[in-house]
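Consider the single chain below, provided in structure tokens and representing the form predicted alone.
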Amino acid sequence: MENIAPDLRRKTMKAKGKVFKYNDNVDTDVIIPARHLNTSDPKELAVHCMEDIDKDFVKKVQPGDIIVANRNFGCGSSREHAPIAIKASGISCVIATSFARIFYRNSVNIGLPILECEEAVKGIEAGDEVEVDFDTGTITNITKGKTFKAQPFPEFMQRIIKAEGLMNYISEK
């Protein structure tokens, strides 16, 4: 996984990148507009990721960057295309106050790490540099020198994410 690097000394998974910040109710039609659903190719979906809410997103996003959003991120349809587009764009993690449940499950299934942490959302701004330790749930805003604590994934979900998705995890077993 190019945007999430294992720290071999501690055997943890971390992400580090610049923040793109969004408000409440970012729905799947904004994440990947329905007019682009004629493909399931992750690279093709990534080209159109977030274009209806942030037309410059795909020009600015770099591998490892992080999305931070308020409540109900990923609401709308149940399509897996939305987390696939986000992951393929280079985003290493999404932090939000809350996620739509189907988006949450789809994200885990495709290996996109997501964390719920209202304090982090309040304390992180667009453009901040943030580091996330997925094993501990520690979110560090490097720009502001503040640390937040999210609930880490249970061990089995961490293994799915480290395998880059449920299908890879099952194949490895």
Contents of the next structure:
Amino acid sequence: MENIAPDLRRKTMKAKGKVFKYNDNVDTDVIIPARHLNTSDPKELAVHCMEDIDKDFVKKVQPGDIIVANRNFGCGSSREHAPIAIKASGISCVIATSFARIFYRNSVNIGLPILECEEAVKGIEAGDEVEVDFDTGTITNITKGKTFKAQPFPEFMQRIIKAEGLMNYISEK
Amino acid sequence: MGMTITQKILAAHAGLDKVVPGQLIEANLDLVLGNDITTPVAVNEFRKTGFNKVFDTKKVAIVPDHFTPNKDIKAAEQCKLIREFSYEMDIENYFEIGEMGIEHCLIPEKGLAVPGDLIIGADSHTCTYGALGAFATGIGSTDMAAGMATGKAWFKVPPAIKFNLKGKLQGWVSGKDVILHIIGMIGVDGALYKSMEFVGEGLSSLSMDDRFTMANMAIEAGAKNGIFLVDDKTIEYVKEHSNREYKVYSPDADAVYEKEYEIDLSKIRPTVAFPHLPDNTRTIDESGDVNIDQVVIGSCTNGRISDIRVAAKILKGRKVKKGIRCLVFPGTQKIYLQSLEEGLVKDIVEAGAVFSTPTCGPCLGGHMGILAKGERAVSTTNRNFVGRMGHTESEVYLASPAVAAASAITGKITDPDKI
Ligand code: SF4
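The block above covers the form predicted alone; next, return the form predicted in complex with its partner chain.
Everything in the complex follows now, all chains and molecules, and the chain you saw is the first one.
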């Protein structure tokens, strides 16, 4: 697994990459199966990311790539290992119609940007190249030449994401 | 505009007179909980950020329950890490093997959750304590780390859905069937980001164990929390288990609910969730012939004493069908002992089932009951996702202890009334 993203401290609030697309209710058991939870090492977790739903994910993912999914992404367990595995695999952003709430919180808290935008999910296919601007919530499908607008994060959450996570945020405070 | 039970608890803990849905608040915590999977990540974050003590040594609880008794070397290392952390930080509520249990059975039993509390736990089924009229919700490891350090967490105030319960459960029907019925009705994201509030005259017929089971599975409808109105049964339970002060919150008469459902408990049938989502439910009458390989009775959903009693009552004097594995997991050491004293263990073992030490083990496909390719289990746990209990081509059917025990005897999904 060579494609582990460097721990980017987010200076630019932007992401750009190719899209992996999934359906409704992608649960934390398929994002990172419990049999791998006897470790919390992000690199080890990343090796198994999505393996029960998409065996090719780990082989194909490149730093900066984006996951796009339908409803209720990340449902199930509170395991932070799920967003950690996604982030460590190189994914720069997840866009979904909706997220399960603990997954949403965990992603914000570890500094993995996620956006809810139903139109974008409908207008993006697997393999498309997409750019996201987190400050404005603008999602651009470069392949198809379409633009979508997601709700940007409330300011409080932007501060956490910019600090690269809740712990940095509270210690800076 | 009035407030719901949840909104009142959040307002009180944020030092505000009033909160509205969507508002971001910072609230004080009464308990921060973690287990052997989520705590190691939290400990790393806690240390990395340079904290060297927890905000209150009485208000943190750490329970190794998922891969314990340690299933392999890596799990043993994780448990060692959290044990050493707990000792170093003087955490009073660290529960070692021998005094432990599955966290969500253990915390109420130890009196660590009482009405009016605000509890976060790095485990999604922390919502279980809503049965006691507390606001309890699952969070991740980073929230746990921040909670341990500061005693605070951020929340977005949720809107709520009201479930008005009436009537009385019939026959073998239990809280598990009610919550499966509700999830089947509203879907796995039917209460996403919301509170599920359970009120109404039907409450009085539900035991505390029924309520724990129902609040436990609020997360399976995507809810932020599930919460029950406090009544005499709640107070009796709390007095028996805790000497902490508690506070009872009721919704305002003009509290706003996004939706209201009326649930007639007397109409609910034993209900089964078919693979691979908890909302894929059918009543026992619609379940057809489903042959099984394994039965699991236990977990934070159904590992309490009344669940073990139901299983023993059905298994007593009968035999688990040849070729079927039936595993019974009590939720805590106390429940284990009670099962022994009441003779339930004898009934269960004589029927040819296994009676295990408390652990999450098979519930999450961790250890002690993994499914092979193509195998099927009836389980009283709460999730039947792809690969949840083992191979990605195995299947999990969620049901009550009564249905599970009856199925162990026949080898297929069975109505407990028909054996
Ligand atoms: S019994 Fe199952 S659902 Fe409950 S805490 Fe353990 S693993 Fe989670």
